[in-house]
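This document opens with one chain alone, in structure tokens, the form predicted alone.
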Amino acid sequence: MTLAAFYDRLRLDEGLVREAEFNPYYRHLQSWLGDPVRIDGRDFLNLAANDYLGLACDPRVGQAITAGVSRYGASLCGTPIATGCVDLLRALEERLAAFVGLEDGVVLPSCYQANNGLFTAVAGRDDVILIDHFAHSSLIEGARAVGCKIRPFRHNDPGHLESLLGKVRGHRQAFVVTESVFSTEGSIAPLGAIVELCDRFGAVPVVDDSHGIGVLGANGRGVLEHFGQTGFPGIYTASLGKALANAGGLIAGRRALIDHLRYYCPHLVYSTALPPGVAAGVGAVLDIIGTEFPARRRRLWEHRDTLRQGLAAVGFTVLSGEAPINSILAGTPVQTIRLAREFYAAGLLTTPFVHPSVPLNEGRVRLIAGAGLPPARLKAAVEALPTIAKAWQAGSLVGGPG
């Protein structure tokens, strides 16, 4: 192969963008996440960000980040195992583990790294991983990296999982992997049933709570609190970059697991430690959740319901997820991108998902109305929905059947 052929092989297929006459990805954000956000020189209502509690621009979080940088500098310039495990980071790991009700935890630069590196450290070729069919790419790629048997189970289907567990033979260990909240549709995994099955069959449950921590549970402590899971026997991961409004990834569980990961998880051992300012910012968010979560949770669900009712009223098919996510079933990739285009034209920033993120021709456009959005702005967005729906439906008829 020549160098020219190599680069030609990497050339993007822009057919979808040309047909939809819009590229919704990598738009240029020119402001913070406070309302309105500035995108490509225009003001938008942000219904795309995962800032569930509206804390990404909270001045108390910014002040904590500034204080962390003032004390520790911009970066620790080393891996936690070598030079970066400062008291601030260690205290955050212990606090996060206690927050979700587990013995100990470790923080990585991102949850993608946490999910991607976890299986390499705890599983091998003699094991089997059973994973929800809709699980996040980071979990799927992490499982594949091990080289062991992988068995997908039907989405949120404990009956199918039970059937597969009953057929597992000759493996050292079985792992059952799911998310808490599936972010493309807002459904919540039946974690109680999954844990019960794991206990019966001797499997290790693994749950990614990225869209649940800071959202689910009476006190915002995530999926384990939501389902009343005490003494969770498995492995827990979560993003610190969604409701917790910062960056980083958590792996938590029993102390023996965490001690092992500190020395054998390559994505931790060989990655520069989380910046100290970010660690301080997460701590500030946990402080705020401790005192303000009930009010912020109430606004979050009120906003979800207001938006959901408006979407349904103009004829959109909204998936009936229980989480504070509204996801419109949009159809083909072209129809999905065109719907995102109509929202964009109306000054509403959304998130479109097309294959392979979702099944082929089951594209979704996701809208998250965080607790920090001004009610008047959300009301104006709902008032714009009839025009958006009409324009999209007309375009779908021109482009092909819906």
Ligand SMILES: Cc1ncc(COP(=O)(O)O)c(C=O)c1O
Given for the second form:
Amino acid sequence: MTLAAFYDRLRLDEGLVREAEFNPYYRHLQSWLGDPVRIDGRDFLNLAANDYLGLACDPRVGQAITAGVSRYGASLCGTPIATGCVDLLRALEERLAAFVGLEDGVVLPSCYQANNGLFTAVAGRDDVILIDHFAHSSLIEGARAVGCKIRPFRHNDPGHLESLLGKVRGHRQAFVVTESVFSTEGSIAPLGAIVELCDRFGAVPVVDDSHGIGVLGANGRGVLEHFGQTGFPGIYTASLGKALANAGGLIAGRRALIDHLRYYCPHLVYSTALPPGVAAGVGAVLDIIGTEFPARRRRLWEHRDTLRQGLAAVGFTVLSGEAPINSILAGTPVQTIRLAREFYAAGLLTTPFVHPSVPLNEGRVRLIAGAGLPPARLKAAVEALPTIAKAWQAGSLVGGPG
Amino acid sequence: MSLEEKVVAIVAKTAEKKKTVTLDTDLMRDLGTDSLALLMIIQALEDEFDIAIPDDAFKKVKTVREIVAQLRAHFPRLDAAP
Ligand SMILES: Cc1ncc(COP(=O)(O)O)c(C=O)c1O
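Could you present the same protein in the form predicted together with the named molecule, rather than the form predicted alone shown above?
Now the complete complex, all chains and molecules, led by this one.
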């Protein structure tokens, strides 16, 4: 193969963007997430970021990060096994594990990396991994890297999982993998039933709580608190870049698991540690959650309901998720991108999902109204919805089914 | 039950949404079958017929009818099964 052919093969198909007359991806933000967000020199209301509690721009978090940097510098320029594991990071790992109710934890630079590296560290070719059909790419790719048998089960369907657990045989260990909150639709996994099945079949449950930590549970401690899972026997992962408003990926569980990962998870051992400033930032967020969670949670859910009622009133099909996420079913990829374009034109920043992130003709536009949004601005957004819906529907008719 | 009927039933059962499945159902277009969903179908067929389907046998299938054809090509004795 020639070099020209190689680069030719990489060329992007721009058909979708051309047809929808909009590219919603990689827009350049010119501001922080605090309202308003600026893009293309215009003001936007942020309904896209995963800043559920509105803490990404909180001055207390910023100050903690600055203090962390003053004391430890920008980076320890080493992997955790070498110079990267500052006392601050280690304390954060213990604090996060206790926060979610588990024995110990380890923090990687991202949860994609955590999910990606977890499985090769704890599973082998003679194991089997049962995984929710709609699990996040990081979990699927991490599981695939093991080279063992992968058995997908129907999304949030413990009945199907049970029948598969009854069928698989000849393996050393079974793992059952799910997310807590599926973020493209806001559904919550039936974790209680899954853990019970794992217990019955001797399988290890693995749950990615990226969209649940800091959101679910009476104290924001995530999916385990939400389901009253006090003695969770499996593996827990979560992103620190969503409600926890920083960056990083937690893996938590029993001490034996964490000790093992410290030496056998290459994604941890061979990657520069989470910068100390970020560790300090996450610590500050945990402090704030400790005192302000009830108020912030109330605002988050109020915002979700306000938005959901407004969306339904103008005829959008909103997926009836139980999480603080509103997801509009928008149809084909072109219809989906066009809907995001109409929101964008109205100054509302949203996230469109098209195939392969979601099934082919089930594209959706996701709106997350974080606790930090000013209620008056959200009210104005709801008032703009009839115009947005009308423009989109007219465009869909003119453009055909897309 | 014919092989066709069994395959149609398996595809319908593994689909995420209740949809009418026929031999002409296009997996990608009509059901949004992604790589994990295809794996689910293949494994359900393996469970049903007690066979081991080679890794690349279903790489190019587009419709349910083509699944049946591939199955027949690889496992000619399936039609005789009860
Ligand atoms: C469910 C889920 N898991 C993992 C990740 C990756 O986390 P991170 O951004 O920390 O890499 C994401 C998205 O970012 C996610 O939505």
